[in-house]
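Given next, in structure tokens, is a single chain: the form predicted on its own.
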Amino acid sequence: MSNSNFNKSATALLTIVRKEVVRFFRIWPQTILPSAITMSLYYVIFGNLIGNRIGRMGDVPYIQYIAPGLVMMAVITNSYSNVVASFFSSKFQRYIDELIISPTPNYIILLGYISGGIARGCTVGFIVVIISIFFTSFKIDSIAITVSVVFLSSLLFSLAGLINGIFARKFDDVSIIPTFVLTPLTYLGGVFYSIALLPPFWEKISQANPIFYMINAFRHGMIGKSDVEIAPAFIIIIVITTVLFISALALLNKGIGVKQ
């Protein structure tokens, strides 16, 4: 790639990332807040109020083991959403076409919507942290799993979102995966129990959850505890994240869901 080619892209990547970001900046309390909130809620209701009966989840306190779910909650939601609800208004309003004929690549455009999603979760995610310290006190036991893990589900989600985005045609396609699909596999992941307590054949199906092994890689990461090892996690993650990473590029490469 010439160096004007390689400035031309990089000035188009730079232009649709601050787009983004400005946008969910924009409207925080449509974005941010909520999140804060709802968050915040979670702590008070299952944190203190559920969390002293239960006492401890093993050998940590309940709200404390918690803590990195809700985090995960929170950046899988905002990455999921942001990518979605954005690529579908510029679906809607039609200026995704003057992208589309523009000379820049697609791979560029699929960079700059999903850079939105991962600054809108990982900004969410450090928001939720903060509300968590007011709630519980740990000390992080590894910053390269903690930020690694967020950086990838965020990544992951903001793909998922994106292809989502694609085959959506109408505003209920945008609300229909995070409500049926993304919703409870986020519930069912192990936010709220370790898996160890269920039956042996929920133990197996609540395996194939992906979200299972994000949340627990970041918990082990927060706090040192999780149901799963480290290596086999990040491998799922990344795999899955490849697969949906080639998967819109050759949805956008083909044009489908956007070349009506």
Contents of the next structure:
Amino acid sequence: MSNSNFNKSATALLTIVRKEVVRFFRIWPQTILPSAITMSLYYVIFGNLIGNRIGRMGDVPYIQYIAPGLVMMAVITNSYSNVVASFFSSKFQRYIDELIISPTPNYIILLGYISGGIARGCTVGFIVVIISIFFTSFKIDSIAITVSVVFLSSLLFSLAGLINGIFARKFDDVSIIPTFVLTPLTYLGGVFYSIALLPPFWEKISQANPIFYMINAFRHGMIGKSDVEIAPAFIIIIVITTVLFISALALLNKGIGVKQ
Amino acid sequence: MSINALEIRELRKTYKGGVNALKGVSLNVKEGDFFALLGPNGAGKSTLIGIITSLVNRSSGEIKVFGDNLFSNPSAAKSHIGLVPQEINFSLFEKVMQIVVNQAGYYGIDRITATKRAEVILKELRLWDKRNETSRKLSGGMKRRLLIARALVHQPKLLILDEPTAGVDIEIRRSTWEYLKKINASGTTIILTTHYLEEAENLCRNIAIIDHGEIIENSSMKALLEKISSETIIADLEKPLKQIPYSSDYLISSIDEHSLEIKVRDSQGINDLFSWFNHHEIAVRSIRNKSNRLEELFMGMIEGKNEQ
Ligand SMILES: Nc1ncnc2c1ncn2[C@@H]1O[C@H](COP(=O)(O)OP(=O)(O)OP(=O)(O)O)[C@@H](O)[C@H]1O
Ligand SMILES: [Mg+2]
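Switching from the form predicted on its own: structure of the form predicted together with the partner chain?
Then the entire complex follows, led off by the chain already shown.
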């Protein structure tokens, strides 16, 4: 690629990212506020009210145990929703055509949308971290693990959201996966409990849930221990991310959902 | 030899579901041309434009834009094209200025340059006052002009307009024509589809007529208009006419008591017609063409084709 083409692609990427970030900040009562409120309630109810009766999970106070899970929950749902909603709107109102007629390569379109998802996932994740400081002492065992798990998970779910957006034909299709797949998998991925508490059969089943690895890898980064080994968790996350990236790019190249 | 702005070879499109929208279309548009693509509803105009602008996948065929192959070198080919689509397709929440500047960004134009250009274009298209409005707050005519502004911000060499003046008032239509003439004069090649044949006749030098996915005519506007063999004239009468006197020269029918429809062949003069009126003591208040010339020709072609 020539230098001038590189600069043009960079400008196009910047344009998409800016547009995406402006979008979710403009509609912050729909994009940022809900997670902030929900997570505050979780902290109050499960952390303080019920959590005090539960006592400790493993050897950390319950609220400190669930804090990483809640942050990850916010990151995952916000990354996903941002890309699926934004991409679907651009299809629905047909302003995706602005991009398709332009020389912007598909991988730039892809990077632009998922950067938007990562920006929102990480913004909301950060806000939830700030909120949790009011409820529990927030220590981080390994910054490197914490940050890279958040980033990779956000990337992974932005890609998944994009694929959902590519296939979505009506508004219902935008919320089906988050409601019926994402939320259950997150709850069952060990936000609120250690899977060691489950009967062996369900413990095995839980290990097939990718979100389980993210939540626990993140918890590992924060409190220094969790239900998973850190290396396999990273490998699983990276493999899934790669598969999703290749699939999303192939779908865009074929024009699925956007070209007749 | 000047290069073609657009070269289309044997383009075919079958939509999912089986509609055969293009059946082997070949077409050249010269650099600097003002080209009309005409055809009835459903003829395949938007499909053809969709494929040229990458919005529709081709079934087969080749396209070159200023020599760059659209399918093997898409980024070069695409950078030459600006599109005014048939349907309004702005983001509902984006502001006028952002729409234009972002479009420039997708073509790799940095934000400072884009902002300057957007200012010039929005002023020219009388949208500058609206630059901070969201697009949904614009009137229909303003939205049409914004489509043009957005299509021009990256200074395309080829501007394609799919019914740019559908649903706008006479004044805006005329000012749009003037604007298009101006940018054509400054070197931009223009391809336009329209259902207002007056628009095509006034603006375009060359023309293709498409029907049922096939090009049925492709020539210069001048050559095409010369083919017209007759005109239909309507005469409004001073007094009601009960019975039409016989004429051996003209085909005359009555629309109502006060107006006649007369078919005049090119070889006939209009003077003879007036003699005929005088001879029969028919007082004529005014005469006018039934439709514009291109329209008559067009109807003749489409009907002739459909009867086959
Ligand atoms: N997305 C689509 N899927 C299936 N068939 C389509 C699609 N778009 C257009 N068609 C069909 O292809 C044919 C050509 O349509 P097209 O929109 O190209 O016509 P047009 O010449 O632009 O008409 P108009 O003057 O009404 O805009 C029509 O029969 C139409 O029904
Ligand atoms: Mg059309």
